[in-house]
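This document starts with one chain, in the form predicted on its own, laid out as structure tokens.
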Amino acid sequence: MASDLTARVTGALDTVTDPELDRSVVELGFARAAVDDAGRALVELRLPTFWCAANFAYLMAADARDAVAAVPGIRSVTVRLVDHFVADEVTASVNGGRSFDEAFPDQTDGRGLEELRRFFWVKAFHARQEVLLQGLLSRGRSDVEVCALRVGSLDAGDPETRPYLERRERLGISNAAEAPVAVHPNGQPIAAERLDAYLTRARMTRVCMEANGSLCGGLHATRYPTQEEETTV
């Protein structure tokens, strides 16, 4: 049934994050999807402002298309960015399989968006790691003990464990049982005597991301104060 497939599509879409905020576009209310009985999916993106950065919008649209296209039973995916200053360009390029550089040749250096994507992945890694390590410290572990901890010793029931390990994996950091938990984004261990300074910087990153998330959420709610009609294919 289309409703069951729509639920699976929404679940896939929930894995797509705003690159700057490291939060799901579904959770933020930025994206919604509909699927018809033929397995054709339409994803609609509505961002907080008309002037949200074109590269951010492209990343979310492209990631949404890839995530939904991977859902079994989906035959085609159309992504539509609306109410945005480059809505037409992003919509056409993502659905046409064109890169950001091809869509905006006068605004790029030809290196694509992977460097930008990694920059935000590193920020997300810092934010998630700070929460997890501060939790360990708050439960009585010393800096030395935290820096000696291995991935295999993490509590799988801790809600912070899985998100942190996912962000390590995304950066290519080993999640092997013997790998150290407290590491830099390049995978090198953090020395115990430097942990406090490291976490202070990481906390600043997290707080800034959370503040931006609150701002974007407020702007989005102001821009779209009422629930509009359902997205239809």
Contents of the next structure:
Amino acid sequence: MASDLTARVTGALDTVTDPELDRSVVELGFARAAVDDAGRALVELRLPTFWCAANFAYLMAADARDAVAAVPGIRSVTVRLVDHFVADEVTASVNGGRSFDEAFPDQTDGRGLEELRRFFWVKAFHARQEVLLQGLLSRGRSDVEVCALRVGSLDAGDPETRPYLERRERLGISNAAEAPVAVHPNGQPIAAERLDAYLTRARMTRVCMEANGSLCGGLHATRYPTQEEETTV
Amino acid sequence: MKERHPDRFILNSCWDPRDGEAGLRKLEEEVARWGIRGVKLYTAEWRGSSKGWKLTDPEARRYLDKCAELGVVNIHVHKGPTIWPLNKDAFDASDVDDVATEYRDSLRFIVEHCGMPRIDDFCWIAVQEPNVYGGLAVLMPFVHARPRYFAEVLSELLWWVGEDRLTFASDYALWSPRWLIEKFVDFQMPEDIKEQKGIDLTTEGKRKILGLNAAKLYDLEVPAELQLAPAAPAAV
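The form predicted in complex with the partner chain is what I want next, because the block you gave corresponds to the form predicted on its own; please supply it.
Expanding to the full complex; the earlier chain stays at the top.
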């Protein structure tokens, strides 16, 4: 029973991403969860360095709390950030439902994290879009054809389709069947004659994210060579 | 050390606009004494209630004016991983964009660490500003640890910024940089990247990045045998 619930909790946690890297915190090894028989979940966050940005640590911890809390059968969630320079502050504020600015009253400019969050959502959108559209182009479609393509005619079996649609949804871009596939982050269609320049730029964003992911992954593997020991509630 | 070997060392200084008049005087003295041609700046440093500063602040502009006046033409700006302020990106390089335009004819801005981890945001600025350079510190060791990503990132930097505006850096002197230089000299851009992006890193490009670009920035005389061969005369 509990192991079934643990699997669902891990599945929920798998939807939480590192904002900068746009990859699952489970896949990256940054987060793991344990659930007891009473439906109490414990999520532990272990980041690549002691000095990883506090704002990103907070975002991941808060997203993990929300994702796990939404799993049916979970009665309570505790998130614990460990081995980190603001571990106590982030842990206490996320579990206590306090905002980032409340957690660090004199150390922020008080504008919250939403702008930062959106900034990285846009980057993630570009990176995933570039992979999808380059794939379409490399399989023989022209720029004009790609820009004329509608969401409804995307191949659902293409492994790039769903990740891209998820990022569109986050930005509030319609995924209706008749909505254009090649769009700017504001939902406006990309003109065919601009597609090449647009994708060259998007490629840089993707390369940068992947390089950062490689760096952070390497640091994490050095810091935590084995992950096998179990989290206990 | 500089006094013992005046021809072997170039001294750079640093300043912080929050030092006001006293800092400007100090800069003048250093230029008079050491012939300073460059400075390293840390915009994200906290001091008292100040959570860092921007190159576009009026106080910072006074310092930039002074640099232009005194011939301190190389402004190295640290834009890389930092901790505080907690909610902000201290690697935000957008202030470089504004001052680079403003001081286009008098100063060069060398963005150290290329704005890592936001190299893409740095590139959008550098591509528009001819006096913006990328310093490869921190990025360089990727040639050893992650050669594929080094190739990917470097090819992008070559595409957006170009081989004339990138400078080698070894980072702090924990080790001799020799191994890093040798790795870079041996490094070859993978064929698929060359083909896909139309970018290559030639021996000429490596020589520029390893030293010739820095020599240009600091007006160093390059021995004849180390200079790039003059362009071959057109066939008759």
